[in-house]
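Listed next as structure tokens is one chain, alone, in the form predicted on its own.
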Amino acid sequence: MAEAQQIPAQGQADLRGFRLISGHTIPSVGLGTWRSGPKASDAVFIAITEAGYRHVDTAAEYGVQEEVGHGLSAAMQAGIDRQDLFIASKIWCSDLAPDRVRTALKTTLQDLQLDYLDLYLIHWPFRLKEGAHKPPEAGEILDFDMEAVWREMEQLVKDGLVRDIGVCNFTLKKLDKLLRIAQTMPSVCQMEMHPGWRNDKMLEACKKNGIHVTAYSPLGSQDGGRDLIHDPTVTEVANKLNKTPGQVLVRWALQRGTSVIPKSTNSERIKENIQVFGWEIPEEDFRALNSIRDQRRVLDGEDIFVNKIHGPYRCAADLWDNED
């Protein structure tokens, strides 16, 4: 279990983005589109056009950077500027190979129709065979060698491929491993984070050397087994501040400073979730949402990583070296 933390409000109530170590902005509340499907086209475009967003994140593991790039494209033709953009994308582990990073970007920048990215990030710091099973059969877990594929992600800014580099889903001791060999810094760290897990010791690293923080699954998750909209404190803070769920959730994240991704397809509640500008959680609700008991994961990757037969990682903990 993450170690309790309190981690004050920041007192910011109109903070719209955040400044990264290389000296770029990235907004403070981004479009998430994990599981969207098809309906990833029309949520981007609505967000950016209806709603205000300026932050779209993606993957290429999500399968739908072909339907973001249409609703990105459909944007831009409507008057939006590229450089108003921040567009974040992930290279999947079966890319993860000092020969394949650069490949692995331009068919991600073909499906986005960009020329660049503002930010490339490293999925999960595991490499898998190509067409690996999930969870992986014996032998699809490959070796990571996390320096050469750090120098070809380090070579990709200085070619103005993409603005800023950082990881996903990387424990403590990973991250500890990538800033000792890392010429350029990891701007971003991205990482499960809400109320029903703070993942607090992470987002304390994170600030020590400089990384800015981003915050998925802000809402938790219906299908995870963790949903913080119908959480009890949850809702009587919304309540007590006339707010939704979701916002208040998304709000917390601000002040903690990290930015936060919330998922949707439905055009209302993306255009709730931006909505949280203007207003804070009162320090005596922010400390009752930190202090929620129940804290754990709503994605661990075992279901894409643990081979509890055949290994090399046999369980949630593994992969998360025993940090948690």
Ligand code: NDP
The other form holds:
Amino acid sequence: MAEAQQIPAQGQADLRGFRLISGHTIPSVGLGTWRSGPKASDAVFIAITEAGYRHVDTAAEYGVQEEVGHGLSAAMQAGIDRQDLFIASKIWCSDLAPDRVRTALKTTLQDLQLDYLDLYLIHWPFRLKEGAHKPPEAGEILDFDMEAVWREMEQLVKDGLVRDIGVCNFTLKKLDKLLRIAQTMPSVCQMEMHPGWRNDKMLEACKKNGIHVTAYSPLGSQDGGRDLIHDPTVTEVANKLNKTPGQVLVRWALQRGTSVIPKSTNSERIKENIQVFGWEIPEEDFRALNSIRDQRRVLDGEDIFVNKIHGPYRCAADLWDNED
Ligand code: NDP
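Hand over the structure of the form predicted in complex with this ligand; the form predicted on its own is what we had up.
Every chain and every other molecule in the complex is listed next, the one we just looked at coming first.
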């Protein structure tokens, strides 16, 4: 199958967009909105109208979809066309049952004040009981019928409610299973990726199957994440290129053929993070960034899905099918 994500979309040179297997284009830099809180509305508006973003990433679980909706609606009132925007959201684990998928999407559309999504992703491949605790108590992890849920996601595409469907936080094993049952291919796989967690094997597997990858937490995430902004290799490359560490981290993701969704609610940093075109990280510096040691995930899902005593997942490695 074609390595779709490696080919810059037509008319969008310099990695500004990537062509998906569906034929649609995903703008390469999107605004992340996790933990954006009430500032999400202004952040989205500024990103679109002042900084030039055309891609916004959100999720039902972030609790900011209404704010994102206000920002989008204000941007459209300011003259931006809906068709020029790429809006991605995610279905939460408590809705991963076939009879809940459509209702979940409808609520998301309503909150976002949209009549279709560009991309609808499975947020995590685990089903939680409604109101599950963090970490989950006994019996709060339910069976996830991937095939039945995917059929419903496919139907959303057929009904024009969603243009592309995809997944997040998958393993090689789960991707393999999905590819065996899918009638509509997942266009996108969204994964944690940054120089401190390259996750090369998922990237390669996706490329091989024509699935585009979006890199989340590209700056090392927030609140207890990994401080890549002050990593010595990152700052050295940034100083050498006369760019900021944030720009180097975003550009690194683009040069790997992934789209990337840095989060910021600060207008200066929102603008900074998309100034990543018209220059590149030279080969030797790219290699240096690829050699950062201590490869590890920031977001391993343990706090949401692991119950050490009752299982079914007793440690983070169980969630990742022991592939790391
Ligand atoms: P990021 O790696 O994007 O880092 C965000 C943090 O970096 C914030 O504290 C932000 O603060 C700060 N920051 C932003 N720009 C700069 C800069 N130029 N210099 C210094 N600091 C900066 O973290 P996230 O974990 O939020 O990941 C990005 C997005 O990916 C999420 O918002 C979400 O949309 C998505 N995501 C998806 C997941 C999934 O399971 N599918 C999981 C996690 C994230 P400030 O706002 O003050 O600028």
